[in-house]
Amino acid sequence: MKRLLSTTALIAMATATTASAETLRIGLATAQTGGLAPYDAPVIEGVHIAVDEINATGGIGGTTPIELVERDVRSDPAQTSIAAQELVDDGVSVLVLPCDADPALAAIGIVAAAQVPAISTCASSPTLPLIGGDYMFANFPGDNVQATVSAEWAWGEGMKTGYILYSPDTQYTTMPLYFAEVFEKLGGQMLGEDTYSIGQQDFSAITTRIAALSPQPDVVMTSAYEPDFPSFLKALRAAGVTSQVIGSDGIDSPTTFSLGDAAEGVVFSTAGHATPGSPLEAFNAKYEEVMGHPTETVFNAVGYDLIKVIEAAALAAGSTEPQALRDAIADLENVQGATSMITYKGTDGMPVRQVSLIRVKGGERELVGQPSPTADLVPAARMQ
């Protein structure tokens, strides 16, 4: 009897070993309260969504279902690498950590030496997987692919000055400096340029400076977001300034289009545009029926992204193992997502990834276009 029992406790052991294995266990270390919180709050809202609709179907393959474990990072660095700390310790495949390179980078310690995949949820600076090394990847298209992409349009629309603002605060906040140098590339004649610090409220100095040159810039661009780019943008408009204002996936948020009058015309790079019948079309109208209410950011189809990605790694893997993961991760072709395809084979983990135009029209989007870079123009990261 006793011989019996012992072989019914390895049996249980065994099943309960086999279903751990056969979840695939997602950490989520984001930042849902403090300043990156408009960014990640919406992100992890398709991140559920995608799990979701896996899980409803028995799981990645029909056979791998997802757990996610989740920490809210506040925002902070160091909360960020406790967090990190503590989901690899509990066991997971697949870490996702937040919207900034800043940030995401206090895990780097962790992450190496886990040796676990890790994916910021929207962070855009190409520098992330530079300094983050193998088994860190991005989720966005990359400052420098978003710039191109902004200066050859403004470029091709006739603008030949420009002026540029950014924050040695955070890497995101320098995508400006990859934007001056495209457009200098292009013969453009950039008139100069301001910093700020992150959560700055006056910018009359600065906005005064550009109210006094003269001509005015053509364009002046900046990847300043909330709460930074209202404030500025409104201190630019009311000094007199009527440049074409360029900003970027930052502000795409209902704030933005709620500016009124001073953000009538801005044009922004960010992931995706709801075309007729494209896929972001139809992520769009699942999020209604999900959520009760229209999405008012590209950010919740970019969660939604994410998991399709680590999906499409798990199968091509066969495996929830980690450093599986993380290769099959780096071989990816052709995903096809909400927002675009994606692809990271032949990258150094920023993804290939459409990059769309909006412009502020009547406090709604407006598509420009969702042009491919010149890939000879692209500049190369620049560490900070």
Second form
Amino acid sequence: MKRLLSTTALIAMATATTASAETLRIGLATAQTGGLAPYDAPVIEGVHIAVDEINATGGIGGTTPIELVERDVRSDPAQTSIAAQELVDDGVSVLVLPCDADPALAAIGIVAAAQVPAISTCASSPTLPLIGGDYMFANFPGDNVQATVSAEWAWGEGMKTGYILYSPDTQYTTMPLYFAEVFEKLGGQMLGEDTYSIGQQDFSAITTRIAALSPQPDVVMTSAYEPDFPSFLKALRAAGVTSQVIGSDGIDSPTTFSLGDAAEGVVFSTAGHATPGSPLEAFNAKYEEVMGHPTETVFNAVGYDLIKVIEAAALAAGSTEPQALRDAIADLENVQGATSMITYKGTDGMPVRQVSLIRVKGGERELVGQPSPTADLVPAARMQ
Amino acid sequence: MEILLQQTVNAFALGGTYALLALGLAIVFSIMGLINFAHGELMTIGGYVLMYCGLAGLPFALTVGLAILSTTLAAMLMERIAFRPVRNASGATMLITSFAVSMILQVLFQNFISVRSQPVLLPQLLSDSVRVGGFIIGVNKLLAIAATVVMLVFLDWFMKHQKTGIAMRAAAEDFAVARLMGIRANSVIAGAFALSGLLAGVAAVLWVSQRASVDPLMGFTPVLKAFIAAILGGLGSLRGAVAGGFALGFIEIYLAAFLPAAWQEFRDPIGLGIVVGVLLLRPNGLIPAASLKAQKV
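Moving on from the form predicted alone, please list the structure of the form predicted together with the partner chain.
Following is the full complex, with the preceding chain placed first.
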């Protein structure tokens, strides 16, 4: 006990006298290989860019450099929990967890017991902080918010009938259920729904059924992502269905823009759009400068956002102590990230962030709008 | 009625692709007793060749040829490097080896190409559809059916009239006796892998033309489907693999098409339930391999 006391005293002295001796240690337990790597790997690139940028100026507030401790969890929930335990034992102040709600939740017991704040790289299910508790934060516009923005846009464009395709396999792929809920609340009519399995490959049976509907739905909404989305879309168009298709952030990927006529006019919601003079445009330029090639996905910028949130929390807390950081994150308001302003204050851990609606036009992205959803319409998180 | 016919065309197209995949597994299994789970990674290799050739702006016909050539060569390399050293080991050793090859290739793709899906540029024609009578049929569906027919006719001819093919059939029936007749084990096995690579290449082109992208893990689903189809048809039997592939395609499409909406969520378990049901009635598969009969049942 005596030794512990003196160590504590030493640390206190160190922090009091030379703040520069302090570093903020962030544990990254993310998927660099496996099925989630397509999302986590670009996020971590953005994390590195932000950390290098901050450390080049001497650290957070010019005094507290950031140290990253990295683990690859191979997209495996069990491995995520092991890595989280190792990092917590290693004394990190903040944990970064994988993109999907399910592996992120695998670490929840450890996060809660150690009382270390954890942020998922890009999980967007609003159930994540609900199940995860006080120490779990998300870093992406919620599925229910994205679906509300899409549904309000479709209704505003005069679309009256809809059809959804969803998969019960993950929380994320059930986003169309939120869409249907909002669309019906607005007065729209759902003509039907279909389910698919992730990685299903063949959608011809489903698209034949949609093509046989009379009249055709005005809008078809899905949160399927690669490889399912291109397969579905190509099959849908080949079956002769010309309805408006709405997707979500999972299809914000080069494949969507290289599908030619099939993808023309598709609208999807995502985390940001590089309008001229926007922080995202500046980030994209910086990314190209650092990495030597242009960014392929908004997930790079989302990683940058994540560090900006931690930086803002550390500045507000004036400390690298986990509990102080958690309280600071929960109280953050209008942090300027690369994609949007980010607010945690008043939420349960699902940040308020801007949603951008993008249209595919001639193989390029065209901004439809960055509308704020009507708060009353946003559906409550659906527990699976 | 029209819907039924339309869905039947869909089932033929999907079943044909499954048949090609299952044949690729069955050819190697019939001779070596190895279920090559790295078969899917051969398809991924074909997909990446399609991607790179598309980026280089090569004409699509040439691209397809190169993709099929690359999977054939990759299959022969796979045999030479990974499977020849364990050829006489137990079935379990070979199975684990094939898993290892599969995982190593996946990590190599992730680390040296990209963890993210890469778009594959395809001719617009493949996304179009044609009207035949009252139907709308996608061009890629027609191509899948045509490619399946061509490959099946070619294989039938090769197995019946070509020396290597006849040697392979002999080896499949009784490898030891075939060797006593002067058939070289190395060339027969290399030939089997080459054929399975060829089939993987054709299947890869059909598969990728549907999804328009290639990612490091894309081989898993097709190899799983091929495995189910091969078991359903009768492991090691080539005709069985074709029958199993078409049967699986029809089961999947008809369930997706005609199951009531409330049951759609359970489509996959119901489909696999039907497969189990068939296997209960015919434990060696729809068309069992001749060589298997003596050992089992």
